[in-house]
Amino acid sequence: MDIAQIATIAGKEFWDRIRNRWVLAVALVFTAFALVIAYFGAAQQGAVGFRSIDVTIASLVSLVIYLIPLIALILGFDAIVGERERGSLDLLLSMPITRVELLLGKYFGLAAALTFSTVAGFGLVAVVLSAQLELDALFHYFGFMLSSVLLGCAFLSLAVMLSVFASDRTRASGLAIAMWFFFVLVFDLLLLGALVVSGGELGGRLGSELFPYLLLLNPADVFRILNIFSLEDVRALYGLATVFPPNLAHPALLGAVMFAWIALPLGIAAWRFRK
């Protein structure tokens, strides 16, 4: 595997996103939403202005779970199938580059663009709020930014996998939207439905033993737990302490799960693309 080839493809993908102002647009969206939430998140209680980093992060977590997976899926769903439909895939593969190098190059380039927009958008908010934040609060906020990047990379990896398997862009886009609905909206409803329907001893066992592990099957839930369990007040507010054991909520373990969500779909995509 030639790292230089991967870097060349990644650089092209990244600068293409810079030139079409996609990165700037996403960064501005993140900045605007984050500032609004930070300063007006407590407006319904009759208060305006920044009050607490805990409440701000909790609100931003809900925003990120909806926005970043959707942006990542839209960004990556045509990474391979789009090249195939345009007829440029055969041209790229006729050059001295392997399929895996091409796939990794496109993924890393898109991931760099998504990471840059996420860090730039939320980082501007950190600069604005830095005068009002203590060092511990800044640590939690930067941890939130890092976990947001990991969430985006996980869904981008899923999008690239869909792009490899799909036969055309229409099917790939449909599968990407369906995947967003499943992980962001449907997955938790299915788990809650299973808890309610099972009831009795099975419901108690599912809630106390299986439920925390089932949450790890959704990168959006892993992201939520990773951020909420780092904030004592928010953890009690969400009630996750009653169903998720603290020993399973260790940041290193949840971070490893997020990296698995990045590596596994990308590995499947590389295997399929080589075939």
Contents of the next structure:
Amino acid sequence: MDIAQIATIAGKEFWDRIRNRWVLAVALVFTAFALVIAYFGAAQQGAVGFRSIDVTIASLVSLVIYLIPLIALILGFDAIVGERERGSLDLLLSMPITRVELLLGKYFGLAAALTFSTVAGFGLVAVVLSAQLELDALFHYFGFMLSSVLLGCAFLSLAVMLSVFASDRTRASGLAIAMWFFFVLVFDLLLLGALVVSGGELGGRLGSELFPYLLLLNPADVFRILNIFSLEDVRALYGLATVFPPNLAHPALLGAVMFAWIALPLGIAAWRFRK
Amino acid sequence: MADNSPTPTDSEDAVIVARGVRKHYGAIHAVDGVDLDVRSGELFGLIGHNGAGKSTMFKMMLGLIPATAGEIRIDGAVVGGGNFRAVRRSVGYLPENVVLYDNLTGLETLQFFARLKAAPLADCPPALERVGLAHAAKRRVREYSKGMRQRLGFAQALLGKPRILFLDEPTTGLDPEAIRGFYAILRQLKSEGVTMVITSHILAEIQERVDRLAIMAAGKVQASGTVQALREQMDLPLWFSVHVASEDFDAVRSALGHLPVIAIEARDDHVAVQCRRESKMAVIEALAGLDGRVRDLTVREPSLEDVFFGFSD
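Since the one above is the form predicted on its own, can you give the form predicted together with its partner chain too?
Let's see the whole complex now, leading with the same chain.
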């Protein structure tokens, strides 16, 4: 594996996104949403202004869980199939670079752009709020930022996998949208449905033993649990989180699951792309 | 006769060697048992109709797609094998439809490919200069014309001082002046010992420039060798244009009457004579006996196009 080749591809992907202002646009979106949520999150209760980091993070989690997977899928769905369709893939592969190096370069470059915009967007809010935050609250906020980056990287990995399997960009975009619907909207509904349908005899077993593990099959749920379990005040508000055993909710363990969600689709993509 | 066998034997100085190469897509045999030798420092043409298997052969030689069967060696390394990566650093490739990155400038494009080839970045401005794009170095590729993109693609192929160049329809989109400049660069590269494989549909353009060529049809090499060797192998007739006054047309017919010419046709200001190659000198001698009545004489050899259609059909 030649790291220099990976870095060359990654550098181009990253600077492309900087240059076309993709990073700036996404960072501004994150900043705007985070500020609005931080200051106006409690407007329904008749109060305006920053209240607590727990409430802010809980609101941001609800937003990020929709937004980041969508942005990551849009960012990565044509990473390989786009090059193939444009006709530039052959020229790239005629260089002294392996297919795996090309794939990793693409992934790391896009992941760097997504990470940069996430950290810059939410980080700016942390700077703005820092005067009003305790060190402990800042720690939680940085945890939220880190988990947001991991969530983005996991969905980006899925997107890059799609881009290897899809025969054209149209199909890849369709698959990306379907994937977003499945993980962000449908998966939890299916689980809840399964809980309700099997509520009689299976409910106890499904609820107490199987259910937490099924949640790990969705990176969006792993992200939600990672954040919700770190906040005492918010944990009780989330129905799904209450069925999750605390011993399974260790940040290191959930972080490892997130890394698995990054590595597995990328590994499948590399295997398919090498063939 | 020179090398014109479809199944060449190993040549000691061959830098590209293909043996029994096949590429099958199900029932479709895109390449079907190709043997090729391209010698060091030669300009080798690969010609054929669309779908003849040239592009597939090109892609296999570059290691972009694996062969179903057979073996290709470039500079001694088996394509797709462990040592091939190192060989790739000394290979340049200009695809038929070169697609570059619109958001990069010409110079940035070359710098990107130079990094991938581990070539010095300092080589990029001279490469742009060489293809006549120095003035557009800082312009985005999206502002380039088709011909400029093609020249930029060629500059990219020249990075890293390649020892082997694969040029797929390299003059597509170039104006006549740029085409002349392109072949001037190829002559220079040839003098430096660079081995080049070129495909083109414009046969007239390459017939006087390639050292040898292979004609592909239906996935096979139908013939290979020098243009002259292929002409001789096809045994296509020659054409003479004999310029004489109209009242001397019958004298020409009479002088050539005893020779085995294929056709004699009186045209506006000349007589067209078609004959076999072996009758060529006899025809010239007979015309020389016309006591200065022949004002001009031109001999047209069968073109590469004639040879190509002879083999590919």
